[in-house]
Amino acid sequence: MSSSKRRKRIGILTAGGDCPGLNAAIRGVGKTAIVAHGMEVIGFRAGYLGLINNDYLELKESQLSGILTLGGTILGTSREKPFKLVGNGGETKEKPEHIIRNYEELGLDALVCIGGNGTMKTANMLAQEGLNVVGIPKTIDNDVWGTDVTFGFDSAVQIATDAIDRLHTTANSHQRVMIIEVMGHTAGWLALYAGMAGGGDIILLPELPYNIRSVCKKIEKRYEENKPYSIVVVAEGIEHPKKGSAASYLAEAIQTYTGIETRETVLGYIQRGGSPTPMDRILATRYGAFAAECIAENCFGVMVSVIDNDLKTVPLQEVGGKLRLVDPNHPLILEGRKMGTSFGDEY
């Protein structure tokens, strides 16, 4: 068989947070690459610790059946970072080298990396290194520049809208403030959505400045109406000037300021666990078909996107480093603010 027929390798990696979906994107990716294009397919495990390692494992179509509905990633994940401290007078490029030669030494044609945004700057730098790589988009923060929509974050909306929907209950029966935290140190994704879809009465995110103040305002102002509970729904990465959770802040300040008693919930790690939701399944198979279509075009350092609900490419180089966040004027917020949902920035 002439080089020019010879079957392509490829190698897909997960890494970064887990979230659900992941297995539904490695299904995609390798499903396609074997059925439609007849290519061989590994799996790294560990993330990018398994592309350093040689740690890997073939992937048959038999083995990729039966895990779009599961949870977490059958290759497992790692927050390995290869080229933290090159450059900067501390590691040598001893991993990036072990990656760059193992590549070369498995015969691979290309490289899918699965992850966030840390692992998105990473793919482009072994992009800049030489190596084909492809990569996919998930977070449940749905914070990755370059894409409407990252897989885990419809899933982790229900699960926050479904603790949210539960408080209420509580929270009514005890005419308390519940506090309910989700996850965000930067983008306010989960926390906006999760808070409009559950009815929250206090949304917090970090993209929006909040006054303690104006919360507490807000929760009188409630009290006045015969409305004798509240809920806040507050992104985890809010400023705030005490140690601990921003939920625990919000609790004691809230308590304090207006003498209701007021009780916080962290969701944490809840949030990125157990089975995708319909849409993250179809979103990930989605994402990972098109990853493989992509390399059977021999279209490399790109991640794939959705604009508009198209399946669409953009540049390594000009996602790495960036950060989608919540637009203060997001319309969902217009209309949020418009039926008197308060963001705690008014005066």
Ligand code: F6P
Second form
Amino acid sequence: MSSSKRRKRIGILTAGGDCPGLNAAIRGVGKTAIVAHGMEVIGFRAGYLGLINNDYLELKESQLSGILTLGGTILGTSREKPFKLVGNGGETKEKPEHIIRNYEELGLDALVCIGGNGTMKTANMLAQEGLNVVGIPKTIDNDVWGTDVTFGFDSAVQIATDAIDRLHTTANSHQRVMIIEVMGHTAGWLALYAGMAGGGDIILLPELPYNIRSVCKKIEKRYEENKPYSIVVVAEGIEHPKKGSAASYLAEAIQTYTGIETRETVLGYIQRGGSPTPMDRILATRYGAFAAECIAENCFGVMVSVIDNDLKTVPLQEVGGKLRLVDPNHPLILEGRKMGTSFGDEY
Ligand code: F6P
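In place of the form predicted alone, output the structure of the form predicted together with 6-O-phosphono-beta-D-fructofuranose (F6P).
Below: every chain and molecule of the assembly, starting with the one above.
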């Protein structure tokens, strides 16, 4: 599908839940493609939906200026999964056929898919259908397999840590237990990092089974040690027996067992909003620039990644359908335990 003589024409899309740094990545890909390699760049609107419906805009270099610090994505996003048959959970080729036709009619030489696990799974399936695909990993959950880090994570850690700092002062004033629930359905990276950065007393992750009695004992012990307030940082995805949020379950259980006044905060989508941190701007820019280099070198069917601080490529085939979870023996957990931080499983 590609020609080495004419200018290359590439498409970019952002898919899945948004996060800070998406525009920095779009800019990194686009500017490198245009400035260093003279490529033409288009952006598809609303993730894979734009590719299915041929909904796109030309991205000139001037349109890529001034977006580095912007939150969200100038292209929009959606959770559209083109291979998924709505209803019975099977697979369909109808939407992928539209995608392939649009890709060919637009004369694309490559497609850059910026997203998380679901996006990489679809990107791999499109690569299997013969499209030249390069993936860029993003998510505040930091759970994409095949890379040490995704952009969006550092910004979310910053936001959640700031929230924990603020809860500390009000928890202290009222001598309360404060529960803060952060995002992370399956992976607890955000709870672990923000919890440790914010000095959480108890940190609960989906990967580590906790015991509510242990949580309460820890709070009571702190009380006896003249630490009359406690901060509990919990990932939204921990298992619990009640309907509703993990935070509301914990708040009710802790107040009932300990008799200490307890309040809950669910941080929600604030974690995905606003301007990226400098670290995320750098990471997204590096990923974007590297993805453009991959295209220039006709290296396709890969996701760009960072392993031990080095930019690498990983075959999309290896990434699709996997998750990177927190190892229960992660150094930060072991260090936290030594300092007396509870992970809810001690007693
Ligand atoms: O994948 C990132 C994430 O923020 C999860 O942590 C969260 O549970 C989920 O997205 C919520 O996504 P949605 O935008 O579909 O509500």
